[in-house]
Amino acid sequence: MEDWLSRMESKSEQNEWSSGVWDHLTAVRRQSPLVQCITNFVSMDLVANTLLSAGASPAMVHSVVEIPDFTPHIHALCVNVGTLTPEWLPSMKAAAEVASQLGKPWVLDPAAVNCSGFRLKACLELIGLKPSVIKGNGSEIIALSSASRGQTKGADSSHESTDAIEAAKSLALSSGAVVAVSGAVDIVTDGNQVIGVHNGTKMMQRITATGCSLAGLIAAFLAIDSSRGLEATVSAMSVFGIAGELGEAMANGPASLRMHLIDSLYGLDETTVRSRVNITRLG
């Protein structure tokens, strides 16, 4: 009796899980959210075409000259450090200062945060400016949790998602903000909760920029829903993975799987969304 009520408790998060990913895709849809993207020379292409395919408003502005005039009418935010420079750091943080002061959501991905300190330092920066939620692998949030708390150690490139957890949710806790981290499972957290994301495909690992667009679009669905960041987080997430998914099924291979992974992204259904929606509660 008790396992027939787990699996009949565990189906039910599940079809809840299932009906707020397409809820949050279909108001993206409809709302087509501003979302500011500061974001890496490598991924600026990915990022829009996500953006746009999804049903967002993409807008590469990042001169800090135009921040005070066009970032008070975004809808949300997101800063990348991928390609971090003296020049670009300011935009950032004018532009993430503005956002949390006029209660935008804004996500920050950490790229390679643990590869020198002035990558490092610029996003514990960029951290104290109270992102709505923090991206990375599972690398790059053990360093950025070590160096929150007063340690310099770097973190092994190798980290898979799930031995990020602790640091996630440490992270999580002293930053306020959700933490995402990216992996063959995904892990979303507010400190409290740990919930898993298990869509995706592993051929993503092999398109540059694919983290950075993820990042993109969770900033997108934040903006339709930023009370509840990480039920939007997890969508976000949800959404992408299954894109991946119809793509790899069409694809020869990562460059093929590029094309389809925009256009599955732009196709996709509510009969697909719902039944290919894989998600638990980890913790």
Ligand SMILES: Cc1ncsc1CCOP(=O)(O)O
Given for the second form:
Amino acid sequence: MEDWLSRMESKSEQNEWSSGVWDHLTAVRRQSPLVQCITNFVSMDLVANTLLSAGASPAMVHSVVEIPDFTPHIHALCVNVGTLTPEWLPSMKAAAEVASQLGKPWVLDPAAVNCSGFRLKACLELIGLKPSVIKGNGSEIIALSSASRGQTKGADSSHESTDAIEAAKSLALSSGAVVAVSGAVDIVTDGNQVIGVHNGTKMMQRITATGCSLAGLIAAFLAIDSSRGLEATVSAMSVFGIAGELGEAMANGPASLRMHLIDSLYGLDETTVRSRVNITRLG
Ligand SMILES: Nc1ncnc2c1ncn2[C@@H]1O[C@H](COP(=O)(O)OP(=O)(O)O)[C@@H](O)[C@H]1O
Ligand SMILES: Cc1ncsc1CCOP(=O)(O)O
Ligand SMILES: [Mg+2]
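Return the form predicted together with the ligand of this protein as a structure block, the form predicted alone having already been given.
Every component of the complex follows; first up is the chain already shown.
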């Protein structure tokens, strides 16, 4: 009886998540939020194409002189330090400050934060500007949470996302941000709740900038539901993972997965989304 009850409870929770994911995607398509991306050179193309195929409107505006004119008009911002140089940091800070002051959601992707002391310090300073969401892989979240670099594999993670749950919770509590850890299971936490998103496919790791694109997509989902940052982040991660799963079924390898992932994201329909959402509460 207890087993049945808990199965029914988790089924109804799964249905709620599925409805939430579909509603969020529909809202992104309908509202087409303007997402400013200050992202690394490697990822600009895939981030922009991911946002377009999801129905959002990307703008890669990164010059510090343009931020006072442009950033007040955006719906969300994504800052990614993947190819950070000292010249770029003032733009990132200026845009983050405008976003925070105007109550616009913004996402920090601390890409390869454990590469250098310069990058770690920059990310910690950016966290001081109150991102709504910090999205990293396991190694990046562990480095930020402990404010120390540890070992580095550059942009790739040397940890499983599940190794970073405690680090993610502690970073969420200290920063006030929702923390999202990508990996085999995507973890999302506000420091209290911990949600696991089980969509996605291993081959997504073999395409550069899928993590960066996910951060951009989270920004688009936050734009349409900024008061529910945890739920919007979970939805974005699930949608991106489902697109990856569908894409893989049509792909011969990473290059064609890149193409099919974008096509799948563009073509997602309600039945497919509802049947594929795989989200569980982990704590
Ligand atoms: N082993 C895996 N199984 C399923 N999905 C994965 C796996 N590894 C990564 N992903 C997915 O790939 C995307 C990019 O995540 P990840 O590779 O962790 O980012 P990053 O490129 O920032 O390190 C996410 O959507 C994530 O869910
Ligand atoms: C390879 C590389 N080097 C610096 S940034 C970057 C892209 C990282 O993208 P992702 O974090 O999505 O793997
Ligand atoms: Mg990354």
